[in-house]
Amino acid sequence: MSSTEAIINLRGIRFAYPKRPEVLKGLDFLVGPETRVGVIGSNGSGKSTLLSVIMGLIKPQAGVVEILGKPRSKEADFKEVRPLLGFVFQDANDQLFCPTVADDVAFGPLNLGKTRAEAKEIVAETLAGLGLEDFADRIAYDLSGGEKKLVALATALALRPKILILDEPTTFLDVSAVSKLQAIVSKLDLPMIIVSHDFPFLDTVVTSRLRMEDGRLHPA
């Protein structure tokens, strides 16, 4: 794959937070349109840190950060791609705050210039392409974790996404619900970045590993 092709291109990224260690020392990450990535690492190995370096959340010291072909460094560049990255928190109550499931499932078509029609449009047939059909009136507040989380991926998907990143997205799941949401994710045709310690998870959805050790991803 060539830098050309690529959907996110981290060259040389070096960060550090205020009177700590660098966290980032040099990394490169190149994701193209093919990748379904799984990110690994033990807890401040700065998997957090380079998911913030990406969605333009943190700036980084030194090093260059390419989304879909262009330079991003001010706020403004990553305003423009930051509803194309389709990034799910890990804790989807950070997601969620409309009243209804379908309120939240449009906020960002919505915010995006689609008409009132065109975000009910987008909202159904979202929420029928994760069997979530029934949700629509439903009251975010109260859905289990991990209907909490699908709707958190439909707010994503919502916004018609060059990729797609998921930030632990079994974590406060049950056996059920991680079964449900590997189904799902497994058959989305979208590149993946996932950072997960859930490595059953990882080896059901994505088609290879990276290790962040000592600021940098190495194969793993």
Contents of the next structure:
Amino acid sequence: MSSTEAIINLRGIRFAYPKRPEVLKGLDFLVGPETRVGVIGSNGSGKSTLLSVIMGLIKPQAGVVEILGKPRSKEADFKEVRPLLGFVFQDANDQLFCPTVADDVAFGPLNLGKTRAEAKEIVAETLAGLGLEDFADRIAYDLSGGEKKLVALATALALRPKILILDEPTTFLDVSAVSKLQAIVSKLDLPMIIVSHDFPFLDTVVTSRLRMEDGRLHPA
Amino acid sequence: MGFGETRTGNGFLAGIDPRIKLCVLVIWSFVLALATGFPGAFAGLAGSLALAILSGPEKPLAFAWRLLSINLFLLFIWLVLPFSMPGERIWSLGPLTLTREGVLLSARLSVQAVGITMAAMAITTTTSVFQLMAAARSMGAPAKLTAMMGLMTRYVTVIKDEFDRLVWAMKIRGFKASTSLHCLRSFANLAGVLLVRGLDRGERVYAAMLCRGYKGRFYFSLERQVNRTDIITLVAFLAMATAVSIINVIHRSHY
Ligand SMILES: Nc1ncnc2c1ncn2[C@@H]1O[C@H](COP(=O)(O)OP(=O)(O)OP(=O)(O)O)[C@@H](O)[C@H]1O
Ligand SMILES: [Mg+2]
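What would the structure be for the form predicted together with its partner chain, given that what you showed me was the form predicted on its own?
Below is the entire complex, every chain and molecule, led by the chain shown above.
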């Protein structure tokens, strides 16, 4: 795979939080259009940190972050690509900040310059795709944890991203919510990076696994 | 009733354009706040009551209860003002003197405060938070202010959940509220943890917004035009506001 068709290409990433030991120590990570990869690793090994680097939420002290064929380093570079990387946070409460589900799903498309009418169409389409048609007017704070997670997924998919990035999607979910999420995610025709400790979940939705250890990714 | 839930009224006001309602609220607050005597204050209160009835509260009792709890701060006025206004002595207790002027002023301020909060509740319980934000934006309120308003209503519930969880965590370890130093220290810790979590939460919510292309602007729209009913309502309301203002001008008093 050449690096121009890669969606994400990280090379030699080094990162440490202020006054803390280095978390990422020369990490390389290549994600192509066909990649569906699960990232595992012990608590505190730096998986969430890696995702923050990809999203440009934190800037590595060394290394190259290449996204969709171009090196990205400044905030402006990331502003452009962030909406193309459908990122779903671990805690759906961080992601859902609008009063109603429809408002929340429309937030991204409106930011991308879609008109109200176009956004409305995208909302309807996205919710229907996830079997959440009846949720449009529901209020974010009285959804169950599993429902919130699916809606958070919808807010990311409404951006029509080139890749889906999930940070521990199954935490806080019960068995039936996990199997519902599993069914939905495995049907999506998108490259994805999924950080998770849930091996059965990973087994059904991803095609390869990497393990985070010593600040780098290793085959697992 | 949910903590952050605001829309509980389904009456006539629910169908009125949010911009009109916001205008009404702003004007009405001034009319009531500027009342200089009892006739004006009571006329204002009557107007607010009319607004409250037009808001059609789902549970009138809950509405009244909420109104009462919002106005609890009036207790402080009653504790201080009647004793600190100079005037005709009614009763004294040691160095404290209760004055007629003090009592009357406290009473009038109470009527005004209840009137304003009742009107505010009538408007906010018939308008969704986003509609209110959009209306405020379209009338020139700063974007930061409206964003803060919206996010606050959304996250009050989340922070309350966090608070409940922390309190539970304290309780299951045998914590009992008392006035001991240990207890005070625990409460201080609780407040500190809540603050830190709130800041963390704020950071993550902002990051999540950035990930969805947020560029410092919310794109609200009201999806609604001002119609005839809205205009008629506004005109009727302006007539009422003028009437109360005239009463205010005619009946002036010192308290
Ligand atoms: N904002 C921060 N400031 C300072 N240190 C941090 C911060 N966030 C994470 N860390 C530290 O960096 C290390 C990696 O954290 P990270 O959250 O990336 O781990 P993780 O692999 O996602 O763990 P988990 O499985 O628990 O989610 C940890 O030692 C953590 O304590
Ligand atoms: Mg993590």
